[in-house]
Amino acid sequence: MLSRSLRSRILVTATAVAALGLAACSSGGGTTPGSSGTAGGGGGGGDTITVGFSQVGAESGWRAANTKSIQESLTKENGFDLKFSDAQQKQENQIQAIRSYIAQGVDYIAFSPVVETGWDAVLEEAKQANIPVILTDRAVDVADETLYQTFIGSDFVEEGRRIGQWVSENLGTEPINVVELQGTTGSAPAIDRKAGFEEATKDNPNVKVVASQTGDFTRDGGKKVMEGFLQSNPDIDVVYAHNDDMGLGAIEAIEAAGKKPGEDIKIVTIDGVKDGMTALAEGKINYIVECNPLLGPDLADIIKTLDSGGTVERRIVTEDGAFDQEQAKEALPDRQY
């Protein structure tokens, strides 16, 4: 469950608080575009409300979490009838899944897009068939911001500027070479992140950042665009990873070249799943910023609220820790991804 702070951001107007007060879960004769029942919905019918939601794949521990979130939030017991579809990291398709959710009439989409661009027509059909549609984790670059209902996710260019302040203030005191391994070409987090962390130390000349390539998110990408950059740049301090499991797999790069991860070189990561938490306890990672992706909670209450007339925030941010080693051994007992 995500903190009470961010719940409170979930804006509910008055009618709405008396109708979640009668009923757990959508009412049959709602009003509001896309609720059940509607001309707009019907997928479920009745007291369901039908959510079609498309996930970006199953590329790294974060998104199995994400995906189990969301999966145990929205359940029949809870309300929802919820249709799931993995897009494997293509956005064509994310884009037909999308589209098969309108033609069965669902009540509401929800996703994490691939990338940042190129929705705006299959956002269009979906507003055309009054179906609000919900961003999860990753934002959308749409020329209409009336073509979704609201964003639900973590600020990724303050995660990358984290990072930076940690290196630029931690590593940056003496001459360091640094090499990036990027998220996924033209998502938002490896956009944001690159930028929050370029931001945070360009007035530092200390750092500088030597080589930077995609790892696509994944475990496998890390490990061989890192077996590149050791080959290709002899002298690597730190390495900054997109996220925990291409992080895991430079480890792997690292440590079959004899070198000490953590030590020979430093490692930064963003996300704080459990594997990137034992490797930071272990000392072979040196600092993470969280990302936290138990969303599905928060996205159930979202939908219920705007299906009962509700209102909510255009954004709302999810609240990130940040972690070095003592205080990964200290929150890993109870760590739920």
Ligand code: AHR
Given for the second form:
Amino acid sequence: MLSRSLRSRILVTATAVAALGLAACSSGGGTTPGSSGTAGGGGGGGDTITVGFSQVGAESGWRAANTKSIQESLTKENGFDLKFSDAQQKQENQIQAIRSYIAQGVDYIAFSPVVETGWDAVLEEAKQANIPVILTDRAVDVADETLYQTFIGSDFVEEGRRIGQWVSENLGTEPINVVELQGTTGSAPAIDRKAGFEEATKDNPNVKVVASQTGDFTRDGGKKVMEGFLQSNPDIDVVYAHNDDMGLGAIEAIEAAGKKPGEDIKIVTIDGVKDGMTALAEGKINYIVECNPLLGPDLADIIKTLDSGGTVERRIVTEDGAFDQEQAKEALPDRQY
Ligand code: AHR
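Condition change, the form predicted alone to the form predicted together with this ligand:
Whole complex next, starting from this chain.
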């Protein structure tokens, strides 16, 4: 769960949202395109806030936990009418979903962008329709920052940095060959986690990245890419996987090659989902930096704050932990996802 302190930081002031040029208020049937219509039939009505959410896909355990958190937070009982779509990791599907939410006149649009670039046009359309946009989990690279209200999610550069520091201090005391399983090409976490790791290891000449390829954040992708790495690189010491699922796929490939994951080849990953934490506790992974997927309660708070005329911080960074094998054993019984 995100901490109370984080959630309370979202509720900043009761300044008019009009300052940002957007004035959606679903209660009482407003006159902007973002607030007209009836509850459940496109657009807000009465006290219900209609939210169109475009999810990246269902590529990982992290994503499943994130979807569950959003669906369990933006409920009818909590005052929301949630319209949810799964883009199957395709930007064109997300653009289509956002256009459909605009056409339906929803009160708010929230989405986790599959890649960083290519959003200017569709977000401009949302702005023209007076529909506030909230980014969850991943950032966008747009020329006009007023195209979205806020971005809530982890600091991916810091996650990569923390992995790099751990590798440098714990494994880089002698020369090591690292292979990197990157996330989806062009996505914020893939770009940032790579950059953070490079920054943290650049002054340690013992840490050498000998191969780096995308496994698209999936278990299957991680397994296939790792099989290729094992064939072309006889001396792999460490796998740096940008998420648990790819690390779990790498474990399968390493075991199939007759080697012991966590011992013959060390593995470090990011996320901290139950399957990853289980593999860490079993000694098959060596270190995990957490990426908290439980963004639903904060998303609900952000929307309610905006809807009542308040403002929120432009960037809300979620708090993430980190686990070695002993810490994973302790944390596992209470792990929520
Ligand atoms: O954007 C967050 C990343 O996306 C998670 O680390 C990964 O598991 C997911 O697919």
